[in-house]
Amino acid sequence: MTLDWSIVWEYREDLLHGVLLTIALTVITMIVAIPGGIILAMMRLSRSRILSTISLCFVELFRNLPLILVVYWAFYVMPIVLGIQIAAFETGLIALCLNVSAYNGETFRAGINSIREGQVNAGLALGMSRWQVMREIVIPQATRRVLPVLASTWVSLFKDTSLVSVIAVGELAHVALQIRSQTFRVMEMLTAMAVIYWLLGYPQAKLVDWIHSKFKVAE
């Protein structure tokens, strides 16, 4: 078998474009899914049974569906239901946001619930309002507790963006597979794709390890 690694350099601009699109998908998804997760968590913890039930149904639906199924559903079903055609990139972004928001909602809820009730009661006893207790006691501690989990979610999301390639979103996986089909250089392109993902993912994984060590909460 003769390998031709020059094919990677020849298509470097296409691969770079795919990398940038992968990063864009990850960043935009987290920008949307973090506040989305906070809203879902607050709804779930609300005294309103309606809001709590809506949040519960949303989280349990999208947290228990395979992401690739959500991608297909968003691409093929949503346009029929809504009566509008959505571009592949936006469709993939919607699917990722729905999935990650559900996970973030549970992450934030667990972080808030991990704060001992005694601290909340102590704040209230000192004359603080519930909003002041939430802002000055609960949120700072909850943020420290959920940050390592959010960092891990980021790394997982970075790799999961490759699933949107099935609807022709031109991120790294889709570009590499297109080049493979055009050049018949299967070994070279799949290896290049793996190396690029590893080079991008490894520093992120080490950063997550540092965050876990730095912000670890010991009871």
Contents of the next structure:
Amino acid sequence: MTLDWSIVWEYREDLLHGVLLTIALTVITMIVAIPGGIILAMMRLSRSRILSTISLCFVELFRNLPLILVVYWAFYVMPIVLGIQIAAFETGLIALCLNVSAYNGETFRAGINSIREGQVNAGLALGMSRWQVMREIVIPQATRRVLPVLASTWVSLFKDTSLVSVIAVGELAHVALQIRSQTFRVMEMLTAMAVIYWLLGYPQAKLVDWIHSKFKVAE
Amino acid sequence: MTMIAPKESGSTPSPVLIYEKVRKLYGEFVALDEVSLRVDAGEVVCLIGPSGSGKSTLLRCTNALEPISGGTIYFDGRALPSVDRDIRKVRQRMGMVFQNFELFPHKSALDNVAIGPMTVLGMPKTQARERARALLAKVNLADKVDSFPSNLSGGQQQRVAIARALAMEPEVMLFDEPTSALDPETIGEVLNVMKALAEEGMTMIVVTHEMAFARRVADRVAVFEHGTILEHGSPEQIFENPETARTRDFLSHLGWDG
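For comparison with the form predicted on its own, kindly provide the form predicted in complex with the partner chain.
Shown next: the complete complex, the earlier chain at its head.
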């Protein structure tokens, strides 16, 4: 078997485009899923039973379904249920946001719960409203505590974006697999894909390690 | 409708706080059993008594961190409100100092003190920080303005916490065992700040196990047990000539020999 590595160079522009979409999916998902997670956590912890239940159901649904199923569901079912056509990229984005928001919701909930009640009382005693206590005292501290977990979620998300390739979103995995099926250069393309994911993922993982060590003991 | 405190005849000093048959229940447990007490402007009242006797509960009820189950607490002539917004207004006029300091670990000493006026009173940042700087100087921490709580000793943290409460320019200060979590060598610096505050005429309610402080600084001492006030009176009276055997017992357990 002869290997032809030039195929990778030949398709560099397509691959680069795939990489950019992978990064875009990761970044946009996190930009949506961090406030999403905070909202879910606050709903869950709110005194309203309805909000709390909605949040609980949302989180437990999307946290316990395989992401690939959510992706398919968003692609086939959502347009029928909602009666609108959505492009593949946005569909993939929605699926990722649902999944990661659910995870972040749990992360933030744990983070908020880890802040001592005394901190809340100290804010209330100054005359702050519950919302001001949340904004000024609880959320900044909780964010610091959950940063390592969010960082780990980020790295998982970066790799999980490959799952939206199943609905033909032109991110790195989809592009690479397309090239493979057009050129039959299976070995080369799968290796190239692995190398690219690894080269992009490794620095992120290292960054996560650094964040873990830096923020681990926050008090 | 606002309930107006009953007038007490023949008293010149104005009451800041009046507790009238205050009850507090936690389920079946009676934390406060019809506690009545009056605190006048400029007075320092020390609450002493064994752990779990209701002293701290009374403080937490005073600024409505805990709702009371019965009776009435009058602040400045009005019964404590029950609506959230009104409770906040009352809390702004009471400073509270906690046993575990409860400084905000993500903020510098300066910002810990400035945050109250900034978020609650809407004071501009520069002005709030100016006030904070002055208050930190007042508690002898002018050189620690930029330090974070984790880099301060317990005594220093508690002094920042006092400055934080003072930043709201409260009419009464509530101290909940302010020195109980401190190393012995830093207790003095906190008590000195509190003493200076008392001498300035601040109205203070102090839950404490520091009998020497209560003896020297308090105008009145109330002895708690099982959610009731066993007796209250001047420090001389309580420490030199307690009425009840229980008070004598309690004081002797603390090594107080009169």
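Numbering follows the first chain given and starts at 1. Heads up, when I say rigid core I mean the largest set of C-alphas that superpose within 1.5 Å between the two forms. Everything numeric here is computed off the predicted structure, so don't read it as measured data.
- In the core-superposed comparison between these two forms, L126 has its Cα shifted by at least 2 Å.
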